[in-house]
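A single chain, nothing else alongside it, follows as structure tokens in the form predicted on its own.
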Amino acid sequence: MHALAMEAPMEQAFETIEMFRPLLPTAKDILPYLERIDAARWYSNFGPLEVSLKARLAEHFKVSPDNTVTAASATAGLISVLRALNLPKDSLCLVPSWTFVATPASAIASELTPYFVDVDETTWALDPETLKKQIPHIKGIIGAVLVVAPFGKTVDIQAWDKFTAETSIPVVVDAASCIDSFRNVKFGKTAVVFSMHATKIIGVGEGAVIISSDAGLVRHVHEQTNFGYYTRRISIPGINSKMSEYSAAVGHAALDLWPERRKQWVATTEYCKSVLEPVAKKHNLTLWFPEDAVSTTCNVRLPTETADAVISQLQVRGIKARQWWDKGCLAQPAYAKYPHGDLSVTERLGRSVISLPFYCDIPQHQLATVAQTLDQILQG
């Protein structure tokens, strides 16, 4: 690849292309549900809207409501699951370094010590067979594994159920961006946490849903979101991470809109692919989109480790590209002190993956501009 130009022409004016613009239901969409809250005067603590939203989400995932728990955020959901597992304090929680910082933050908040491990070069996720081989070389008690489903792609739940059966180490899946891609996945005992943040496919502002076929675990997670209460007796101290009726109201409105909103996401994704695929073929790029699903990010892996330079040149031209996961968690000062194994794949990904502007109603001409500009930069 030719050397990257250091500056864009100063005399040229560029249209600003935003990285992401959330789009939640409007006040009009939400109003009927707010009126139901007013009538019931039930605002939190598993009210009728939260209960019915849980049932609708269970239907979305083709599971029973008894296998479903909601939470105030995905981070709170991860913490609630880890605490529900009643793991030894300060035991190791194996976490991929190639993830968003909420993943290790959840382990720390659950009184566990994150131990960073590397991901597979192709899937960008932890591999259960590879991890099993690494376990004998990790010093310390391993309490759990936090698996991340990267950027809307699925992971094999049955393989992780098998991992737990063979190692006795519980697994939790951080599937923050996967609420659409997991709709046809066969769930197992391994708990899966989905984000309903404003930046996700079905958003409520802040919220989450947790799925597991383990009814006992689901009950304990429910307890954890409610201070430890299920009946009137507390077995393990919990936290307050319940979803409020107001978040549930937004969730209902989002699900009402979902069939049409998903069509919009599909159309935007297909157009984005159509303009980026020729650039990818020309410059040997890897485009990262989930299969048969939609997600809220467009990530591209460059064939060389020039992510910072390319992002800088895109930004100079008004394109607000960035890296959603930066250089991996261990590059963050807050996490640099924690133990880890070899992280060479994470380091390569951090130097070669860029995140491009992408959201459901981004104008097509802006996506075309992003593709054309990326092509020009890579040509040098």
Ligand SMILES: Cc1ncc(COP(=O)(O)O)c(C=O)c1O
The other form holds:
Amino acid sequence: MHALAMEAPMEQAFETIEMFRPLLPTAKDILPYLERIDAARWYSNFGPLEVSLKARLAEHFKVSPDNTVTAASATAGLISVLRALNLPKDSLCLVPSWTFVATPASAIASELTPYFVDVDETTWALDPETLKKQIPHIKGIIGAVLVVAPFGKTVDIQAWDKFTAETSIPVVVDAASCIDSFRNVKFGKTAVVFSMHATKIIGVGEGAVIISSDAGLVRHVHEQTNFGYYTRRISIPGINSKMSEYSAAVGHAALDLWPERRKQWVATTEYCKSVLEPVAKKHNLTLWFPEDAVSTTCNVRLPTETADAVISQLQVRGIKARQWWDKGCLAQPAYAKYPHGDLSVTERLGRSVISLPFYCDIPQHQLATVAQTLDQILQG
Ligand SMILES: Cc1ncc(COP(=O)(O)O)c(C=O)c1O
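With the form predicted on its own in hand, show me what the form predicted together with the named molecule looks like.
After this comes the whole thing, all chains and molecules, with the earlier chain placed first.
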């Protein structure tokens, strides 16, 4: 029997280690902003809290509020950007399969056909030069490319701007989990969408922020979040993906807390690295943490394609490990019918990447237990 298939000792009691526990501002933190809503009697439709939150988020990213749009979720934000680009109906939207299903779902909701392409083995993201070489071999009209910034890592916006300049294919970046990582990034015309879901590093429950230096596109995205209205004239039919004043209230409270909360994330990340690094060295694991930034996930690539077996072994010991991106989107029945190129890197990642318990205030002893248990499982 393979060592990884061995059962955990039956009689041993294990502490349950949860995969993730969101931590948003408390009712007390949010209350002053809720009181402002009561006073203004303005509940949605770009009210004062949404406008001032947008300005604070713009400041976070070192851009102008004119280059910033908020949305009800990253999925709604991606749809709003794709619709704003006014692409040919049913044209192809090149997407990685190595992502969360919201990425291809937003292409389908924008009346595009997802076409799955493979990611780079080391960056886990699409590569502009590789993609350029693949384009002549893809049959059909390519409307857009959706690039995903994987698990808190940045992508090179300038390189994707160049890709668009050279191919005339617009690019949208799904940077759902990267609101901290992109704070020092040089933005360009390519729109970048950040999630503010409860599981993200600055969470409001459901929400998103979108950045682009293309003022015309930003205006159209804003319109798209509001049924297509900017003035009284609708040029492209839109949806309702506005951020309400209530989400904006949570966003303000989250930004008030952010300097302290970020320090807590940095400390947790540093501790997590300190216990995992020796295990990584011993077993040749790749730890997936963004540089000089914090993110809400801890992903590890095994040198072998034994992710499922390792996860089962962690789970029987009370550690609720899983795979955030599973085996890639194409493995889901709903997506299996869509066209795709070679996806061998994605398939390998699906068989070798495991996601470990990790959140802002996860107890240190639990992180140590996760590292120690992983070590034991890997040595068989
Ligand atoms: C890569 C990616 N894209 C999009 C989303 C969807 O974000 P939201 O929940 O804000 O719609 C997620 C959510 O985790 C994600 O991981």
